[in-house]
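Encoded as structure tokens, the following chain is the form predicted on its own, with no partner shown.
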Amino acid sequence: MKPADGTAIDTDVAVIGAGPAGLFAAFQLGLQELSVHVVDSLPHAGGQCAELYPDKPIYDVPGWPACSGHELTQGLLRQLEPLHVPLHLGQVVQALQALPSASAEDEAPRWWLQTDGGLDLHARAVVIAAGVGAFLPRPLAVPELQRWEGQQVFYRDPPPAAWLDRRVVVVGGTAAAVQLALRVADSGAASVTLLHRHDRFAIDAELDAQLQSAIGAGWIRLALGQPIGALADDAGQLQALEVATATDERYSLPLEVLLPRLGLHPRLGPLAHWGLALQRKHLVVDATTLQTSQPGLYAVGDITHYPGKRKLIVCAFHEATLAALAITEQLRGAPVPLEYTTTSPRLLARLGRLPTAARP
């Protein structure tokens, strides 16, 4: 891929990852009056805290005797609100490249990032807070479906116009699959079929009641089996899935739009090809600055490796702070004076905590 011409958003820092480490890095960078944009592959903030254990209690966050992953995420987002940091969610950073220097005196490279959603960012520094990697949709084990991805097969939610008046098949037994089937059935699809291996779903009682009601009313059809193949019409369009049942019978399931929802799995993804030093799928960083093997690229949280590294949330917050201060010093070419949010008028003003008359 090549950088887009004239369409990129300029920012001081781009943060890849909206988990606790990425959100707190954005907060610390914003405190230093740097412009920040955050990108994450998930459609919501919180990273693995929100995705893997939103309701599970966490007991080692300072000042919180206990909080859930969801509560921690919401607290971090509230903390970030006064700094007005844009979050670009549901987008995977697919390209990260150094841009040519604007002048011979400009030693630090600027970075270009592009997502699979078409977002282009030009940043003076980048913080990679990718946790255990980008959470990517689990694909169906039907290789020939790849030819229709983005046209008739969508692993991420397309606009409703994509399924309007069309025959839709949703695949999966997760809550996300059931919720999507209910939403599609309520928003203009010609028909909706929910395909799963069996008639048991990993969902709560309330959602199951909604599903059974929709099936009983004929809004959703339940089909049982495992996709094993795809069939195209004479024009080359996807027209049906070939499905195998538990008793090894075969049948064709007609469709015009396919929406697999088999859950998410963490993968390094494009990050593995950015030319950064890795050790066992972790980014090697300087423990004092959190800079990677590439000047201007930093990493914090579970994705990092350095001597003495501990994969704890409290350590990720410390790393985010060190990285933010190191980036500020790099971009300004001067040390960052020590300030406290309890006493600094500048920091209090950034957070909207000063009376109007006292603001500088």
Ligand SMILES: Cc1cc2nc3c(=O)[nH]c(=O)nc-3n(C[C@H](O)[C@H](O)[C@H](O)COP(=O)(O)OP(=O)(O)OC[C@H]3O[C@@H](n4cnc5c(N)ncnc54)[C@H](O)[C@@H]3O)c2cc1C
Second form
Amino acid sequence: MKPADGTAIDTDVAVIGAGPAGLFAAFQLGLQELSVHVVDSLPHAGGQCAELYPDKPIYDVPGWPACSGHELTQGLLRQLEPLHVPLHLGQVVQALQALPSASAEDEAPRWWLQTDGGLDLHARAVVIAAGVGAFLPRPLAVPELQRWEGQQVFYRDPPPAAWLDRRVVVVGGTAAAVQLALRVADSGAASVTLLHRHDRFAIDAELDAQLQSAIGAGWIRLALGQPIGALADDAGQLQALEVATATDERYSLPLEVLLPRLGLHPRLGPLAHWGLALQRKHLVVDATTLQTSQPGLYAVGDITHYPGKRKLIVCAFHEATLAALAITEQLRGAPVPLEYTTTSPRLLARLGRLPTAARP
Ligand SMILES: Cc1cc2nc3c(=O)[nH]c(=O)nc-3n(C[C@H](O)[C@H](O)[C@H](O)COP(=O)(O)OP(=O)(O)OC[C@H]3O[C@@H](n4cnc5c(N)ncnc54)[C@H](O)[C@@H]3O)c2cc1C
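With the form predicted on its own in hand, show me what the form predicted together with the ligand looks like.
Every component of the complex follows; first up is the chain already shown.
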């Protein structure tokens, strides 16, 4: 880990995870006039609701007889808008550690977060809203490919220059794989091969029609089988995948750029190494404040464990509210009075709902 070098963003609170728990915690913290930054490994907000069931109706969010995962996410984002909270998406928080105190009197630790995208945050408190873990690309089961990651093998979409005039292989049978193959074929690759175990894809009829038309026109070639090895040329560049078919025939597939798109899966990953008390991969918290075993570090939502914990969105909202108020009290060193968004001029002003003349 590199040391903090003065380029870090200073904030009151950093929130890890932009699922329902993290988004609502950010809202409650912003309402209390704290500065907040949110980080998520996914390229979009919404956590499980957006990634696992965007179109499925949810029937037990209070006040919404039915809303889809996508609608709930959009509602949470709209609610957050007036508070101008920056979201740093597509970045995994890899490191979280206490910063050395500035002086002997400075007792409250500040926290340093670092992402794999090069973002450094210094925060006075941290909310871990990591759900079932960071959603990360499922890797190909060919370990030797790791040495070309970031140069010829890309698990996240690289800029189009990476595939310009190159022979590209996209691996996977998901909509994301097919959409990427179509995009690459349409934007300057020398050739595009879509490699999948079989010729059935988990895509809707419209996307299937586009794929069949691109195959028919020769813009995309279909290859069947599973990658089992990699071949390098004399200069050490990746030059081909070794592929095994369903009937165990072997062939090599030449390429210059490899784009595996096998879907995302949640992994606890770095969080397990932050020295926090865990109970069967969940963070142990005090149910009244949502503080973890480390003062200044809080956790909300599916990642938490306390007696009676239920992994439900409504419980995540309750936890986010209690954590935000506990953090506010910790940072201000004073109790936070109960205020209603219907009647408090201060809260209404925060939300931009008070006529300017009436602002406190
Ligand atoms: C199929 C399905 C149906 C469901 N239906 C319902 C329902 O009807 N009603 C209900 O109440 N609940 C339902 N749930 C449960 C509900 O989705 C979860 O309780 C809720 O999503 C938890 O929110 P969260 O914010 O705690 O976690 P998540 O939604 O999991 O969000 C956590 C976020 O943190 C990010 N993250 C984790 N670690 C890192 C890191 N190190 N760096 C950066 N980002 C990180 C992840 O990428 C993720 O986006 C359902 C769940 C599933 C799977």
